[in-house]
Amino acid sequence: MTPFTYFQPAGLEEAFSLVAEHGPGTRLMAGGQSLLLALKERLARPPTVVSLSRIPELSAISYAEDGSLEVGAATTYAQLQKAAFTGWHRHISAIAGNLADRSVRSMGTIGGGACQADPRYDVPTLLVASAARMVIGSIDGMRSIDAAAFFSPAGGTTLGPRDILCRIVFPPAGVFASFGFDKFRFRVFDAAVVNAALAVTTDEAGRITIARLVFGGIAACPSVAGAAGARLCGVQLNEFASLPVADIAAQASEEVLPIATATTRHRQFQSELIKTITTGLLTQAGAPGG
């Protein structure tokens, strides 16, 4: 490890302060998960770390006034796990649940999952599907982004040198008529070889009028099947079991990963689990209380 200036800020202000202060450099630090690893082995050697642990709001759990589901960045993905939400907003901590071991659930928080961005994570995956928005500070003022302008194409996120991720806003508790998530993994403390969740809504009328159907692991950010989920909208969730679920599936799994490029025995293994993934999740949402 080699030597850098830590910096343990008490307020947003402060912290804005100091990454404008010490450069591009700089890096943040909220559970140092991948980060302290990474300085361990001399894969980042930035001059300035700043942590962000001692800040109280950004690991505040709260609701807006219109029911939406604030999370500060630096939350842990135990408080999340531990967090008696209701409504869809059970899922988040289903999934904060059954990331990794004991110890990354402990000190990795959600914040740091966004930022590292990593897509075979299951936090970009579930931003982007509940199209969560993504509250971004500076020395220079707040600006709120969806999820999924949050993460690059070409890999990483659109966060600029001196910005912050402070919280993350989901939609209120009512919003999703159904929401699932699932993954395969070899290992219980392996990030996935695939994940995926699909969030649908409906209209007064039990019609479905967005189904929002995202995988991760597939490509350098979450990969969203649009025209697989295109294909749901107009149906009522208790017509689920009339759908050709497996001709669904069978397209989403060429939109995200066409046949053509799955020419290695993974990327033909990550097809095939596209297909099983979705169809468990299309089956799900079809069922009473799915």
Contents of the next structure:
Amino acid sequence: MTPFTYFQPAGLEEAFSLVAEHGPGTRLMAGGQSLLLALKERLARPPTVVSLSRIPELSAISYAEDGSLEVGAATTYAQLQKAAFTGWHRHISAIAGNLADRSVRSMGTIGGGACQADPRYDVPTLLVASAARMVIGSIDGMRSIDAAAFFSPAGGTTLGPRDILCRIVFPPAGVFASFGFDKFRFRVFDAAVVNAALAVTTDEAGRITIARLVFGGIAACPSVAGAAGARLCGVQLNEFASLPVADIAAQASEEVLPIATATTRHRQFQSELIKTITTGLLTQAGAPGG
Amino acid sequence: MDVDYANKLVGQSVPRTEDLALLTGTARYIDDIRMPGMIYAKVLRSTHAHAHFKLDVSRARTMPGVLGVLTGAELVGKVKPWGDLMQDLLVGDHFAFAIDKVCYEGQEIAAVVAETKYQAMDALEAIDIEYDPLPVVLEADKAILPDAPLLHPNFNYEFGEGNIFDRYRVRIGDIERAEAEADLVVRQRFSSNRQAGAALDPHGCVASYDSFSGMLTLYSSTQSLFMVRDVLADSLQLARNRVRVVAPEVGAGFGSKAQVFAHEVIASIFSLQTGRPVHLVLSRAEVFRVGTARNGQIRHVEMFFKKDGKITGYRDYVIQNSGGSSYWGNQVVHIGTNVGMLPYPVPNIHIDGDIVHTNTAPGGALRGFGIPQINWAKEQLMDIAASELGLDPAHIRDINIVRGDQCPLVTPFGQKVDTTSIDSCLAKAVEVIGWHDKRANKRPYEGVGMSLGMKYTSCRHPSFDTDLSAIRLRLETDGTVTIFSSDVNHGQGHATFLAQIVSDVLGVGFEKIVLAPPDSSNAPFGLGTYASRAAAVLGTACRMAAERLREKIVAIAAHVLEVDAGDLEAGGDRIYVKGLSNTGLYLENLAGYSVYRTHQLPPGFEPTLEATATYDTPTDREAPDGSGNFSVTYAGGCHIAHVRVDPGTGHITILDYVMVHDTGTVINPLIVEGQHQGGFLMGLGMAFGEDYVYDSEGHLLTATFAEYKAPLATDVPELHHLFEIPAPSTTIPGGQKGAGESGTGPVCAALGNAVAHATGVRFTTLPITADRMLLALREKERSGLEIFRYPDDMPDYDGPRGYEDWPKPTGGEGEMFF
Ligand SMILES: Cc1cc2nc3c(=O)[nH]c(=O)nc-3n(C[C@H](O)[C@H](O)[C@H](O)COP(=O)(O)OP(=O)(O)OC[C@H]3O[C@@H](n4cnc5c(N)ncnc54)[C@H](O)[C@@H]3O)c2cc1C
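Now show me the form predicted in complex with the partner chain, since the one above was the form predicted on its own.
Shown next: the complete complex, the earlier chain at its head.
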């Protein structure tokens, strides 16, 4: 580490001003699970660190009137894992409870995971697949953007230097007729080689209207297999068994990671994993109760 | 009433004395040491794998808190180089720092000592360095090519040249004839990975020079006090009695702390210069880069068989990657190959070895010491041969192994196998796993595979003609006993198992025995703790010392009690007349006579009750043809793995793993079980995940525990199928054999064979990772091959695919090496 000035604001407004006042070198610290590693190795040398851990509204979980789930950016994975969620929100608990190790889950936060924007991590994939809204604040006021617009295609986030991610708003528990998440990692505490989520909405007749198939670990930001997803539209969930699942999986793989570009062993492995994982997600979605 | 003191502790699972401190966090490791006035050193390490460099440290000298800066150039002529342990020759290729050229990433370039760690780190950043990069060579078979970049152009090696710093050669029997008369020849090139010791307690030291006494004390996380002391004192040109090496709690070494390191020399120089204690503990990234790694091997193996499965010959050309510098590298080839041939007494053996430097991490000693590498090749070839001959892998092994009832037996390679139960181990493992049923009723993507291995119990290294350890015992004046040893415990349970031996021989209560902290200034000379030698070699010294001490104690008792010494027995903390165990004299009283009431002593008895014993094993030096018995006795075992491969991801699950070992007489079953579990774990890491991965410029990409895929607890199967079939050594007086490494040797091959049985994919390289497995499965489908070799049959593989393309040994057929 190199020396820095440490602030622990007790409210959001104070945090906004501190960030604005101390300039672009300032780093926010949520759980510190990524930031501290960088500080310890002197890979990051911020003159100022502003902690988000003492701001109550950042770690609150609540519901909006329409049933949307509002999660404070500094909510820890451990909190999310224990939360009494219903419907597809239960997948948020499951994902939060099955990443990194226990100590990282106790300290690490969903907002930190989003802002770290490491494509191998599960949070960005979850956010993009579920079409979450990201509520961002700064001394200039509050705004909200789509998760897909939060992650920059070149890597990292589109946050400005004075911005703080305040809340993540997930669509209501009943929105998805089916939701699935899967990943492959070498060891249980490793970041994923490939992770994937499939979120499906249906119309009154039970036909698929949207099938968002998203992969993490492939590019610098979550990759959406739009064309493969589109092939599912119009189909009934319980008709999945009749779909050419392997073919759709292969298409998804080619779409997000063209085999011609998969020249390394790692890339070829990812290409195969996408097929395996997609096949699994599609099969699961089509299964009763999927 | 007469108590039966014959109830001995040797053989019992006495809970480890060490564990309370370890589990409660009160054990003090190297980084826990704090001394008044202690200052902190940090090392500037090369960020290039091969480069000339120029250095300017003037800015660093003026940084706040800085008390000293060192570079290689200023030490030339003042500090002696030390070096690779060659046959009879020390090559001075190790130095505190690189002088103007680095040969691997992480090599020491300069160091700073400052009042605080952070000031030292700041000062390192103020060192100006300019690199002039050179081409790198990262692979052993590339390093021997005539146009390979040369690492050490200024060294003259006795048996090598260029990047080949040593050669190895074995000529036993008549290999041409074996080949000509063989019914079957199997051949395959196998390569093995680099592996870290990955001890959680990092390498490090605190050096403290006392200018008043002229004594330099080095606290170091090391496996060997005297090896460090002698090399350090020589390097600094200090008298050896003015250098004291002390080990705190050592959080494992696995071989990676069995040599002197540059940081130990650097910290010592800083302390000599400043007169203050100097702390220098390496970070994890530094340990990965310079803490030594397993030597990678490429083995070109051919085995010759008769129709019935009898092995008639073994030919091998091994090229070993020992990294940028290597203290133990050549010994790994010599000893690992010799002992690794067991349990097969092969009549005709022809081996050549080129041991090379590359621009990668230094190759060191690591659990198994060459045996996992040869076992990986040989035990897979056994399966290949079995399949060619239509024999069961268990059968082809069974008809070739050294059998217990043939012992003692001298093999054509010169090994004197005093006893073994390897044949029974094989039979037991086959039964426990349900081998025949699993082979006959194979399920898709499931398979079973086995490997047999024998492991030396300590070793006479070709480079030093010694294999000794020593113990001194003192009966204290309150009847307690202190054990002094310089062989450092780093997980072997010295305080426990030595006390078991002493307790049995002296009849003193186990809880009254204490092992003194290892300190070269008061412990007898011993080589250290490595090579599975603690129980057998140190344990024998301990038994001898205890017997000597008992003789003295009994002599006093006989004199005082006015009985014949032969009528006395020891037990219950006293010496008593046989049959009268509740009478006699307490050890406390006898010890009192020996120092406080010397008139009570027998005439001519030299006061005090101490005894020292040194045990040097009755082992051979290596003969010019490579033969010899380097090990006092041989532990061994049979491992069988049952695996399932996920055809969608390549992930391999170990469903069951059976280990049946011969560790001779087991002093403490709990400790031995722990050693086997740990040994297996290390083999598992080597088999399925651990590796030193470099980019094309020689930067290590796996220098963190996030990237370095050591197994986690969740990757380890239940190890409940663990058995011992003791064949007590007849050479070691207590019958015990080494336990530390026999669990590691067979693991890679057992898993490789199981994977091949499960999938038809034969791995010839390590580690067997999920990505390799999955791509091999896909390519196997595409190719239609029934047996698919990875990577040999992959389309993009650029190494030699077949025997025709194998390189030839570089040494020629000249003189023999010795
Ligand atoms: C060993 C290990 C394994 C892991 N494995 C996984 C995994 O498998 N899957 C997975 O999803 N994640 C994984 N993670 C990441 C983990 O999920 C954490 O989310 C991550 O480390 C960061 O969260 P944090 O709260 O600790 O953030 P911090 O480390 O405090 O911050 C991370 C970055 O985000 C910025 N930041 C934090 N909060 C905000 C905010 N509200 N507004 C703006 N910027 C902010 C910080 O300035 C910093 O740059 C792993 C982490 C570790 C250490």
